[in-house]
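Okay, so here's just one chain, in structure tokens, the form predicted on its own.
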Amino acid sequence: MTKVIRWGIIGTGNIAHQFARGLQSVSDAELVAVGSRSQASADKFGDEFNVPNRHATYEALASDSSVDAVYIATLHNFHKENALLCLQNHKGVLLEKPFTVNAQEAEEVINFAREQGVFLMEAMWTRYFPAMIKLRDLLAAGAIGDIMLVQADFGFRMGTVLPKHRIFDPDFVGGALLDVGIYPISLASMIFGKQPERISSMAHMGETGVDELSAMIFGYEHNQMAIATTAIQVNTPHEARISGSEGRIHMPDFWHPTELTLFRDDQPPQTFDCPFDGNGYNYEAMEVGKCLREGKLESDIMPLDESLALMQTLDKIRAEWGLKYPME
């Protein structure tokens, strides 16, 4: 593997732009190719980020011999086919969350990556921030004793319902759960290191048939719990609170955090400032580069078995609501 990781991006939307900007903060990475569904879109993106190879099809991007790894930034319902295409062409894949539409798709993509011996990772960018690393270190050191409760939310307000917008359209796997609900659910998974044994949830379905507001309670062994809330028509604080037998940790803006505060029983609070470089997307790119140089096929921080387990949890939640997407 070359020292500099040569990246390609599939998709030219907002999240692709964010990742491209993040790559500019990675010294040992280079954006060499972009793939779109039209030459005009690829050229526009290429002009903005000085990308030498601009492809009018995803197939052309996947077969580009100058590319080591591909970031897939397409709509949720295309993740599986785009990932399989890149893996078939032996390109390492960073697959934007949610990993796929459901667990069946996730299992298919993961099995194929393992059969091909090609790197694959879910792009849960939150896991790699300095503040999140500090959180894991504090929890591992027993800073709050036994972890008993995780509370986290991620909601925003779209406003006017636009039936053909990806957020509201079931054909594009719209709704809050898979778009932003994955953040608090993935956080609980990271902290507890497992999926819940019991799930109780409630959702409000909007006029287009997707979930606009929901709350979930997860139950684990040893009486541990997690509470996650998510929305696309309600602004929420985006906070995470982790409570244990000897204290608690508060993390504002946990999906792109810059600080966290430790409250230990009978002691003054202690705030840890954890600024991040770039726009934050650089850290997941750095993790991919590290893994590729070490010859790894997956990340220890976001392992594939956990990505699959998370999709299984999301499936169980949707089953409680009776929510199925048209392609399922």
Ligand SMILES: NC(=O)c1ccc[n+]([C@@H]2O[C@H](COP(=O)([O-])OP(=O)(O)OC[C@H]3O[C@@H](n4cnc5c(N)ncnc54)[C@H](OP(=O)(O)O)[C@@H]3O)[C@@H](O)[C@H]2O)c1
Given for the second form:
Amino acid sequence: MTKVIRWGIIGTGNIAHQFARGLQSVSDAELVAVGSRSQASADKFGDEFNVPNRHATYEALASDSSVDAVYIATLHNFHKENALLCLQNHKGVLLEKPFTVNAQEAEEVINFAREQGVFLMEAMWTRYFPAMIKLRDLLAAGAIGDIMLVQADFGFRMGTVLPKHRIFDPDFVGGALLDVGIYPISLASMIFGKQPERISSMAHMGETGVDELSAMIFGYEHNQMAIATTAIQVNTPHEARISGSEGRIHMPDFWHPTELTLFRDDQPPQTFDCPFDGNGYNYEAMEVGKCLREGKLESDIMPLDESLALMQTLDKIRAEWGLKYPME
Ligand SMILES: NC(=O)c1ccc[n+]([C@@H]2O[C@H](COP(=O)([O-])OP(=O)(O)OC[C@H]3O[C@@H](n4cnc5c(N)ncnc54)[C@H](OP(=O)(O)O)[C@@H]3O)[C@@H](O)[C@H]2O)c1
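Compare with the form predicted on its own: the form predicted in complex with the ligand:
In what comes next, the whole complex appears, and the chain from above leads the way.
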């Protein structure tokens, strides 16, 4: 019989709700505990998702013996301390993106997970969708020849500037790059299997001192390139285009994709429909379950060395802009 993974969630905000809904579509997973900074919020969340154990502190959640794995759904600047807390209590950890504030924090968390021998994975949910598996298969089979260029964007419009909102507030590591810029950058990393050797970028800093719009060009060995744009005050198409020596692939809504189209030179386009079950957050939970059942300490699809390398890339980009957060 398949072992049921008993989940706990730290934080009761927006993404915690999405993940809890996603878990409802995973047959071999159960949401058994939630931890919040307040009992009222834990109880409200518990009532909504029928969660038996409702904790008024993150510490109580982390030490709950009925929990196998914890999904950390707090703000970027709390990821490190919340992950360390769970790892210390020998709970497998699924840590929201961006993994941490910077590479130094990422290294600390990864080293600790390895020392403790406990599972850890970045919750880059995009990687586990059926359409992403199809994309990886097509690229590996040489469907577009040698991959030469990745173009992807993730921008959305917040509208009114709310200085105390996590998206704008430097104290909560606001800005587009770490919140949504990570999607196109992580996509390029997945496709090329490496980080850029050269980076050219430009950013517009908004009135609260965080990046509201930016464009980045990455150069890799063998003349490969990626172009990524990201924003929090302009809606962009959310499209990925991967071009190679023999064709290209277009993937609309690449951060939660349902299809992709292959254009091979001199052939009619071929669209692959790849619908997803549930709300999509189920796939990352399924990957954690698979790894835990196999006794693995990290995922092959989102390896920890890559999560660290991605944070190093984000650090380099921010260094170009002179963007440091108050806690750094
Ligand atoms: N994968 C995705 O699609 C996706 C989408 C959106 C966001 N995210 C990521 O998920 C994380 C949370 O984003 P969110 O949109 O869910 O944020 P949110 O709605 O503001 O919720 C964040 C939660 O963090 C907890 N928290 C701990 N200390 C806090 C503090 N001092 N102030 C405010 N909240 C605090 C709170 O939970 P308690 O009150 O229960 O303690 C709060 O509900 C971010 O890192 C973000 O990048 C991922």
